[in-house]
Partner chain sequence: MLKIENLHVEVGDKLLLKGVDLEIGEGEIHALFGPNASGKSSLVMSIIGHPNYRVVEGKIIFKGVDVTEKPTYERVRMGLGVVFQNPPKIQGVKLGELIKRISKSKERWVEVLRLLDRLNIDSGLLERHINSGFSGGEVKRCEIAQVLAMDPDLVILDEPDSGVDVENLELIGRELSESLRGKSALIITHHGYILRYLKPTKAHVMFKGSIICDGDPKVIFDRIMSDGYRWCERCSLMRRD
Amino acid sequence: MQLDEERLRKALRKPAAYGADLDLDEFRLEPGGRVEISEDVAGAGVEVGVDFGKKDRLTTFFQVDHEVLYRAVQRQFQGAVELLTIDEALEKHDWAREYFWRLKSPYEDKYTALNALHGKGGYFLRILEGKKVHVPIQTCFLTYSRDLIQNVHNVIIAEPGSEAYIITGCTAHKEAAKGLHIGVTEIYVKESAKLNYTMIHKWGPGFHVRPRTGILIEENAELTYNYVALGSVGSFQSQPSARITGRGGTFSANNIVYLDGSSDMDLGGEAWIEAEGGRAELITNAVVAGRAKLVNRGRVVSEADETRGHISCRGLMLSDEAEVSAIPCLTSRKMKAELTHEAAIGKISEEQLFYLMSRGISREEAESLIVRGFLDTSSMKLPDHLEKSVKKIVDLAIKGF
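Taking the sequence provided, give its structure as one chain in the form predicted together with the partner chain.
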């Protein structure tokens, strides 16, 4: 796609439809000087589920600021997985260009425009036709330099009949007390492919995050899209948007959120079901503490028969100063479409607490069990060992609860 630079420059002034508006001039496009990366960056990766340890026999991509620090496809998966930097992909495959800015408009807002004009890094990941990779592919984006805009563009293509798990961790090093992460991600799940994509985000109170995600799901393809956000974030806004264009395509989004501090999060999700038999499910389970504020938007639009869509938002309030809003929206253009939503926001149930205490568990322990249970990872459809590790990360993040 040919980009119109003039239009992009205009779009740089366009705020996003939702969420706090950021002044991009407060951030830097370049780190400024040479960055000496400290040895503890690997530890930061582990906190968001990316393991560089000796057990690491996985396909891995690791970017710090703008630099791709490490990229390797485990030998046994060569020929099944192709993992390239964006520049490599564009150089290697004539057709690669077609996959950029197809599912997301670069003119959408200032963040997409900034990405189109000044994007640096990101990966091009392809699971080759018919290949089933059950060892997770892991990617990690770490921001290290203060005030920097990490500005990446990722393309994921699950080719027909392929299967894979991707776990991607995004975090800011403690050095980067303030910063902005823009991540444009385009995910193509082709005919009968099955992809499980899990993101784990952990930022900091001075960090701002604007992921921009477009998804295409073809015939009988399935995408499980898991998003886990833990702790504090300055501001976050995202509205991943999926189009189901093939019969029987399935999109299942699970958000697991634990927000504290003064976090301001606007977390949405959209599914456009354009083909018969398509299914979409947008599920959010959020625990909100401190003075954190969460807006959860869900939208399902059905434009074909025999389709089903469901939106669920459950919010658990741990503080009177927190705020949770659930804004579900269902649009049906067919009689034979079945769309439903449910939302419930409340505090920890006294009845549940009492029940656990009647089993000899103290009040504090019972509260912790309920909060952990609320952030249930079982709907993420992860293999056991991965689910365990995600659960552990969640448990660590809500320690003290």
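Other form of same protein, the form predicted on its own, not the form predicted together with the partner chain:
There are no partners or other molecules in what follows, just the one chain.
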């Protein structure tokens, strides 16, 4: 895609459609210096599901600020996976440029425009045709320098008949008390491919996050798109958009959120079902504490027969100062489409507490058990070892809520 620089500079003044607006001049484009993988840097990765102690056995990509510190495909996956930096991909493959800015417009808002003008880093990941990789591919983005804009662009291609699990951790080091993460991600799931893409985010009260994600799902392809957000964030705004263009394509988006402090999160998702037999499901389970504010938006549009779509939003409030809004939207343009939604917001049930306490469990332990049960990971369709890891991360994040 040929970019219009003048139009991009005009778009730098365009706020996002939803969520808190930011003054980009409060942040800087360049980091303070080079970062090595020290013990505390590696530890920050583990907190979001990326274990660098196992990097010699896993296909791994690790970027700190603007610099890729580690990138490797293990020998057993060579010929099945191609993992490159963005610059390497554009230099190696003439056709790779066709996959950039195809699913997201660089003129959408100030964040995409800034990414198009000043983006640095990100990965190009390709699972080759017919290859099945069931050991997780792990990627991690860490912001280390204070006030920095980490501004990355990722492209993922699951070629026809391929299968893979990707786990991505994004976080900020304690040194980066304030910052902005912009991540443009374009995901292509081709005919009969199956991809499970799981993100785990843990930021901080002074951090702002603006993911921009476009997804294309072809015939009989399947994408399970999982997002886990834990703890505090200054502000967050995201609305990944999926198009199901092939017959029998399936999109399942699962958000698990534990939000506290004074966090401001506008979390959305939309699915456009353009082909017969397409399926889309948008599920959010959120626990909101402190003075945190969550707006959850979901939209499913059906433009073909024999399609199904469902939106579910459940919010559990732990504080009278918290706020949760659920905004589901369904649009059908065909009589044979079936679209449904459900939303529920409430507090911890006294009946559930009484039941657990009557069996000798303290009130604090009972409340903790209910919160953990509410943040159920079963819909994420993870293999057992990955599901156990994600559950452990969630448990540690909400310990002693």
